[in-house]
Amino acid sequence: MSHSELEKLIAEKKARVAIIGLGYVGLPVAAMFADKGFDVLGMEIREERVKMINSGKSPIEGDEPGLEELLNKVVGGKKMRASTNYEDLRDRDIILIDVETPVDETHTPRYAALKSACTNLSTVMKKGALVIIESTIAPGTMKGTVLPLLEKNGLRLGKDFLLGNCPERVMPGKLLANLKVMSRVCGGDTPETANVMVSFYRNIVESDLDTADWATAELVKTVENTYRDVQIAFANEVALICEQAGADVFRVRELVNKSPNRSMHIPGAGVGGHCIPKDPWLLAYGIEGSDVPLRLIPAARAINDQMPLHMVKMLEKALERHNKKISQSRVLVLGYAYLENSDDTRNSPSATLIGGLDALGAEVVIHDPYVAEYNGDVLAKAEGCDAVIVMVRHDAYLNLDPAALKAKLSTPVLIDGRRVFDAAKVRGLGFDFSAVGLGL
């Protein structure tokens, strides 16, 4: 199929599309095609997930504005299903991938989601078909990676099919919104191709659609969550800083930012999710074997990894000044999943945090309202507790009152790592109370 042929497909929306992977990613972007009038498949391996999205149900929890409605519309109008049957693919016309692409502990990316859906498409893929990378990726995973396990049945680049890769950049709780008013970047084989998957992705995107060659679109992703991660990091350092100065790092950032162009970041508990904790070791890996030093990309990561640990640091000393141990006291952690009003759990700092106060003796008590095995009442949950830290800032705890949190603990110490709580506000009530970048 030429270039003409399928923008032609597109134009009248009769190009068959496919998603292989419906996370937090592939299951959004699966509906808004579908309801833009395009006849979607989503493939994913998960059987359970498969039979909820076929009853018209999102399987993502948490706060997630109209993806359940929307998916609930184009399953029930025939434009969509999902299969867990990869025969299914053999019509269709453009397939986008978006599965996992973790780091191990060595950060080695570990793509065997990639690697699987990339070697069984290939076994199935339609001549003249166009598959598109939204996963994020490591620079030259595209040439050295994709490609091979592609062509690895005969098919060859830009005879048999077009390739090209288009990060996605969404965040949980903003799903759909972030699919439309976002910009996104169009890496193709060739600029012909680059321009057909401009012409795909206009149907939902709204923002600016960049075309490009392969590595620039892989660096562009990585870069800008490195960027965060890093921007993060100098926030995280400041609030240490101010800690130790007895200043309140939110004072600080709020006049910082006064002055013109300067735009620092929110300190806070720890970094999570899927993207940013690896991200930046995926930029790293893409460097791997060349003469280029890296110094700030893993200084950034190793401040970032270590807040949640520096939330236990926090709370010792405060049991301290009540005469209690760490290895003798009941903590309520509040908030499991890596970001507000979302059930993503992905590389949540308060795994770290647990893990950490597990390692001391300390019995841990979780709660968060979007985890289904964490959630219930908050209250009793704290219920003889020596103390409570904040890891995520739930609109749940935000409507918390204080003092009904109070009576109910042994010991009123609390650690906001979020700046859920009003310092004056709960040291009033008679919180023993400290906070990631507050000097007592």
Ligand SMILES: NC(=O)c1ccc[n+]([C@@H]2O[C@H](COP(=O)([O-])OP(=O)(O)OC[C@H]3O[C@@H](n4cnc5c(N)ncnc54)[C@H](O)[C@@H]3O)[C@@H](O)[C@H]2O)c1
Contents of the next structure:
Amino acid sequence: MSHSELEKLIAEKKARVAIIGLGYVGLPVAAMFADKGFDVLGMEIREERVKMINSGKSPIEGDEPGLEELLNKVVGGKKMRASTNYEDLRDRDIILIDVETPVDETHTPRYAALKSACTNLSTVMKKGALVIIESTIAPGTMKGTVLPLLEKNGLRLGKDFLLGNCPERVMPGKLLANLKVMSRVCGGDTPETANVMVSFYRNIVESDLDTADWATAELVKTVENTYRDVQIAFANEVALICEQAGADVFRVRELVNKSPNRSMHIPGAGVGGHCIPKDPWLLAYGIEGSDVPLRLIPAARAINDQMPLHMVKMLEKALERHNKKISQSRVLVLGYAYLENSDDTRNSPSATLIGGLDALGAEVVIHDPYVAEYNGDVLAKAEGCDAVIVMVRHDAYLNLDPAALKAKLSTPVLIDGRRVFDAAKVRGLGFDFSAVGLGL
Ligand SMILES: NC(=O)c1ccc[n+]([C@@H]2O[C@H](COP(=O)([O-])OP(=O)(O)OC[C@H]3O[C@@H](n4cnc5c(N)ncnc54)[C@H](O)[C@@H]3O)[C@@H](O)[C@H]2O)c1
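Alt. form predicted together with the ligand, vs. the form predicted on its own above:
First the chain shown before, then all remaining chains and molecules of the complex.
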């Protein structure tokens, strides 16, 4: 199929679309294209998820405004269905790949899902199809990994299929809204392919759609998340300085940001999720073997990774003031997801914190309203605890009555990693209150 034939199919909404990987990213993308009139097939290896989606239910537990309603509408209206059978991809004109792309403990990309998706697709891909990788990948992955796998079965780029990279920019909790309003980079194997991608994404994206080559698209995504990680690390380091200097980092930040062109990020108890902790390593991997010295990116990762353990130190100091040892205390951790009002626990800073508390012999009680394993009545869980550590800014905690919380505790220690509580107010109630970036 030529670029112009594909353009025509897109304009007439006759292009048959597939999304491989129906997770936080792929599921809303699939539902949005279906809602715009395309016939959409979702390919997913988790059978339970496929069943749920085909009954119009969203498998995402966190607050995801509009997603379940939209799924209901498009599945009910027969515009979208999910499958586990790659054979169903044979008639698809446009295939998006949205599988996970984690790194391992040595910070090396683990592309098992991506490789399996590309290899399976290569056996059923229709001639003339456009394949778009939406997953975040290290610079060089399109050329070095994706293309050779897609060509494995004899089809050739340019002659038999087109290939693009259009990284996603969504955040859990705002998936549908982000998809609509965030700009996107359409990296094509040729400028003509990039233009076809723009026509396709114009159906769901209201913001800029910029064309680029593969390498630029790969770099933009990994650089933007690395930028965020480095900025958060800077804010976290300033927070530690403020704790020592007896100042409040939030007031310092507010006043710094009054200076032109300053936009200091928010410090906190750590950085989690599937993206920010690993995308800097994907960027770094892209230049592995070169002589570019990497200093700032690993330093930022190390600063952010140690923030949950800094919370353990804050707790140790607070308990000392009450003649208590961590090994003799029962600690309530508020929040296990990595993000407010989300069920996403991937790379959760709470897991690192809990590991640190366990190592010191504390008894740990965990609460999270969005994580099935840990939900329940927060005040009941606080009963008899010696300390509370806030790790996530869930709405449920913003609405928590601090006096009722204190009444349940054996020792009134409160450590706030997300500035949920007002220091003056809770100190007035008799809490021994510490917070990230707040000097005592
Ligand atoms: N979560 C985010 O906020 C976010 C934001 C921007 C970009 N991204 C990127 O998007 C990609 C997907 O992230 P996610 O959060 O949606 O991951 P996810 O784990 O929620 O979803 C991936 C899905 O792919 C499925 N899958 C794995 N291998 C498969 C295969 N061979 N065939 C079919 N399905 C398969 C998995 O079962 C899973 O449901 C990643 O590269 C991530 O870095 C994520």
